[in-house]
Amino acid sequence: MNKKLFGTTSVLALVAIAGCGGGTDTQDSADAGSIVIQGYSGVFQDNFQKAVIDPFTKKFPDIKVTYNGMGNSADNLASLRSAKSAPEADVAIMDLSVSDTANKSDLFQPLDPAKVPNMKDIDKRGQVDGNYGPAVTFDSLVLIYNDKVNPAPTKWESLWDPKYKGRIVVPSHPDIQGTGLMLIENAKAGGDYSNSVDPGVKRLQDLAPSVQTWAPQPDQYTLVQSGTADLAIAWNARAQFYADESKGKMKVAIPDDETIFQINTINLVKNSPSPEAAQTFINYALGPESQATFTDTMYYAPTNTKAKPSNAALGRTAADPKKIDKVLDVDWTVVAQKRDDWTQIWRRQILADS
């Protein structure tokens, strides 16, 4: 039975792709031009290049693609704001809770459905009102653990096991990993986050004495793989990728109970220098073939309902048909509106107890 956190999911994409309309390049066309994409750096960039950009440039050789890696969505947003009067990027990939802010800040513009026909096949959880950038990837919150943990965790409850006291890593709010764990625990306790997160906060207060760090440096993947920490919450795609690289030192558990989707949207930058070519790329990135390839490459769940990744790759995501009903519906626009209030709650009631 699908358990919903909020009646109607309104999701904003994490990947923003540069601009439609308002461009100054009169030579721009759907099949030619130069576009700049701003998105996550590191392994995301490496694998997105391999799975999406390289095949795209092979199919559209007259479109040159440059990818500028950003540390996170906040960095991406800051860069776009600083260049608002003269945008250099055409496409932006970012977390939906941040792209909501970008949409309201007039940094992005709607896509043309005639130029991005693959939008119509995007899962309803990844559609955005007004034809703004839709979801390009779904990720989910998971547990990661090192090879010394026995038995393997199957539920979030493992985080509260006393034997792991001082060996837990939880990135704190406003990082949405910490926010996600709060929402999950809130829902399990019967709470409605649009009204109150008190039940979730109480659970994290109980967890606080066991948390080794709320601001993992280096990241939790490294801490768990090295044995410095035993358990952590993490995003599935990167966790699966690093688990393969670790050769068994780090493992991933998609819990048997509720989880949340983290949604990346692909957005068109307002006044993009090459809006036509940018939309050609966005349409390609949303297509079933590239969606399936990226799932097979890095375990992001596809957002296009017609994508057919391998069963092996899909089984390592929360979009597996056996697991999808446990994904909670979250209205990330509501979460964004409550971010500042929740930050104060975390500081005073959760982190203060650590």
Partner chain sequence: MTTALHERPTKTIPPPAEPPRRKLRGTVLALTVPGLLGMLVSFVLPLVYLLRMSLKTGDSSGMIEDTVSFHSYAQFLTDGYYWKMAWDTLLLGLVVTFFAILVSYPIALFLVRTESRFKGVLIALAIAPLLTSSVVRTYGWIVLLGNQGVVNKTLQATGLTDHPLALVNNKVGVYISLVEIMMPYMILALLAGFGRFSTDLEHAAASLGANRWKVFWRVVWPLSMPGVLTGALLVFVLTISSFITPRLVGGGRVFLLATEIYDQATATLNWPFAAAISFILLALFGFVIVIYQRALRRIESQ
Given for the second form:
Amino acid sequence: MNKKLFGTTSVLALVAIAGCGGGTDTQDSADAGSIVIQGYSGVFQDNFQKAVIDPFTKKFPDIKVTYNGMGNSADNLASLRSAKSAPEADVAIMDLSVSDTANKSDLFQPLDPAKVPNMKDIDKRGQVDGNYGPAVTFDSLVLIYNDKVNPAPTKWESLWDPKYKGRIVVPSHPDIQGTGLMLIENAKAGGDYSNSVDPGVKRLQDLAPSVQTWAPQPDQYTLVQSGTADLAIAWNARAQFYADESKGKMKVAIPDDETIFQINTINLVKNSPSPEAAQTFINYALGPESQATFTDTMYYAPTNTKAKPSNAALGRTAADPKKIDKVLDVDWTVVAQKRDDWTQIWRRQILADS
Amino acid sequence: MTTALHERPTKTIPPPAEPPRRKLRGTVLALTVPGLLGMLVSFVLPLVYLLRMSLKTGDSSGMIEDTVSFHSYAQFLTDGYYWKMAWDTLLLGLVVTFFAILVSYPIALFLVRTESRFKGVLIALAIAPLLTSSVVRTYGWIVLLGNQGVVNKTLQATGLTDHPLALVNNKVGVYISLVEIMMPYMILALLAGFGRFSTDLEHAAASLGANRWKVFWRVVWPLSMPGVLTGALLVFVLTISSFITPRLVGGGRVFLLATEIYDQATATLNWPFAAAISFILLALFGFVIVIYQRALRRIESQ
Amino acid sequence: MAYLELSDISKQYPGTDRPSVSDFTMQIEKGEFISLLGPSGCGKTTTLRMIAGLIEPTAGRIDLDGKELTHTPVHQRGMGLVFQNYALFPHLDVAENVAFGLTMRGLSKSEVRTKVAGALDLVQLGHLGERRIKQLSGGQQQRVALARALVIEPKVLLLDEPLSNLDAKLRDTMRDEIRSIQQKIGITTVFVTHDQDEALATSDRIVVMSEGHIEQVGTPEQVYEHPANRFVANFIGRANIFDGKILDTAQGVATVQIDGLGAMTAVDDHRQLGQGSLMVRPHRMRITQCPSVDAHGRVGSMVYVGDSVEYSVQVADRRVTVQSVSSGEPHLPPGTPVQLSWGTRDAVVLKEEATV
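Can you give me the structure for the form predicted in complex with the partner chain, which would complement the form predicted on its own we have just seen?
Let's see the whole complex now, leading with the same chain.
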């Protein structure tokens, strides 16, 4: 196409050719084509490339994969919304509570079970009604702490220890980490989030004076590593990664008590330019092989029940058989619907004047 | 004789080829077209889109309903919480502007008056922070104001406090860093304003019996008013629309209109509400600019 | 003791190799109108500003009315200042400008009103009190500046080139007006100018300055008729200066031998024989046609300017300017052999400077 372009002088011709080229260039089939994936940037992107995309392209050399990094799930949704009439992306990876909105906004389309056979092996927590994109990663809420913290925390309760006053980091709701902590405390106090989160809110009100920041900058991993903060709630996969990177300055504790999963789903964009190749990719990402790699390299708990990761890696996730029962069952669809109400509660009852 | 005078052959200078007015106007129009088009595409259309968005209805899960209703505006205006947020925003703008004037004025005055041969360098230094992004400077403040930062360490070393003061992750930090971030704008505006009067005015006032203090309040200050007003407007508008600094330094405790727009758009996903707040903020701008214009007209008419 | 005394005041700005003003000494009597006259950079404005207190002298002292005020700050000196650019306060109207100094002195409102009205009447602006400064013409602004300086009844009025921003016609009117107001209220005035006509027309005494020091102090007539040296002679009016040898001097008259002209007489205050020079103003010379054998020189060029004719005459290797009142007689065309002459009182022997 480029060679054609060089020969043309007229700008109009140039545009016309580029237009035509774009249309005819993509040929889509289950084992050939070119797909665009939108997901988290940074560490996730680096690891996802290594764990999934590279082996995938080795297996399907005729499918060209481009990864488009986005800041967070909301950014991802915004990008999909604005490109709704002519989407560029084929596959989107985002938080379940956001993908639920996207499903309902007709931004995604259901998968074909015949083309994504691995769907049926996905853990029930990661199944989504209507054959919409299921869970591709399970992450869990953990505690991270500075190496000076002694003794090492084993329960969420450590956050309420007065000796860490002003040294605690809790990313506030609507960040799901804050939401998660509220749900955990709510459940521990015997509450049911679909009715009321008052018990959880009460606990967080008690915590508020100890919190250094509700919006960590740059992020809690950095703050704990640098010693600016002592204790923080965090996501396991990243925490494990940074703990290794920090050479012991920052450590991770998967609390003995309840925790929650953070679920990322992998979705097929509605009117995707290459739905066939995209579903091949989705199927591959959900497969036992790449799910095991996920756990081994990124410490995400596998979503595919048939995945066989190493025990060492599994032990560093909440999917550890000893801990899996402590994972709370959360209906993220309900959470999504409560998000705004809870935001108001947090603002007015927890964050205000804290 | 007289006729001869009149008949002196006048060298007829062709009337200067006066470009026909219409042509000139055409040129002017043609020159403004790219700018106008740019404005249309980059400002007017998005604003129309935003207005339309503000009339839709969003729900808490991020779904957007295609309605024409003032639901989002009503949601804002009927909730005291948002009125307080608007008030906090206004207050932030006023206080930051006040302190920005307070700290920038002496610097600007010095820069205008100094006869140092490094004057140019000094002025460049004063406004150099504009060359770095405010994100970088905000991170700088997070470090400086933190528990282990220079400020707290100094306070403790001098025995003024025995425990670190909470200077960051709260409103105090937002105020401090915004004042500093706004200073270069204020200094620039003041420098432009100071350029308008000569030191002879101060000499004249002094010769008439005014001491330094009176010279300042009766002559220098009133005459720098246009610069002060320009700077104040600039800083006020930039402050109440700033969201990066409040987010980075606020520790998740500082809620302002601009950060709320960001949160509603990116976290709560309630775009119609975000759009409605944008228009409310725009109205606040309009209100302030009207007041500013009035003040300016009063000063100019003097 | 004089009213205003400047004793050996000097000013050298840091980083300069030469003082702007050096050892300036001068006594000014009460009610005197003194002009500081000189080319730009001669130190006249610096001197004025030292009197005003805007510049601190590096050495010397200033006394006013028997009290030293060398280090008194500006606002306590009670001097009226008028600037070249008028320095009127643009944010105040005419009356407020004039009232400024009175308000600073804490006068009551009614006193202020009366005095402002009086001052504005003095400068004939009684009807313009409400005007904004930018609505005034240059001449009117000048009057406001004058009123503002005078209304505080200053001990000394200091004028820093106040006329140089006005057009030629207005300048003459304002010059006369300033002089007449000064006469009327009898205020001691120091006037800085580079314009000799202004200085001659207004002053009781003129201080001619160059390069930071005084060249001559004298009445307008003295500095014009009896310039002390070449600089003064050349700076005030036009001068023909002849170098020669003083053959004889007695009873204030010298005979000077000048190449090409022969022995000429001139007024002499210096009484020194030997090398010397003599100055004659162009209009004090006579020019007469003569046979070429007797001629001092020939007419080089001629310019007719209405009431007079200016000849440039080639005498030996120099040119002499002669201004002759135009009469009905025909002009002397270029090339005409002429003789030059003057009366003894039309020429003056200059004090010889060491460098010449």
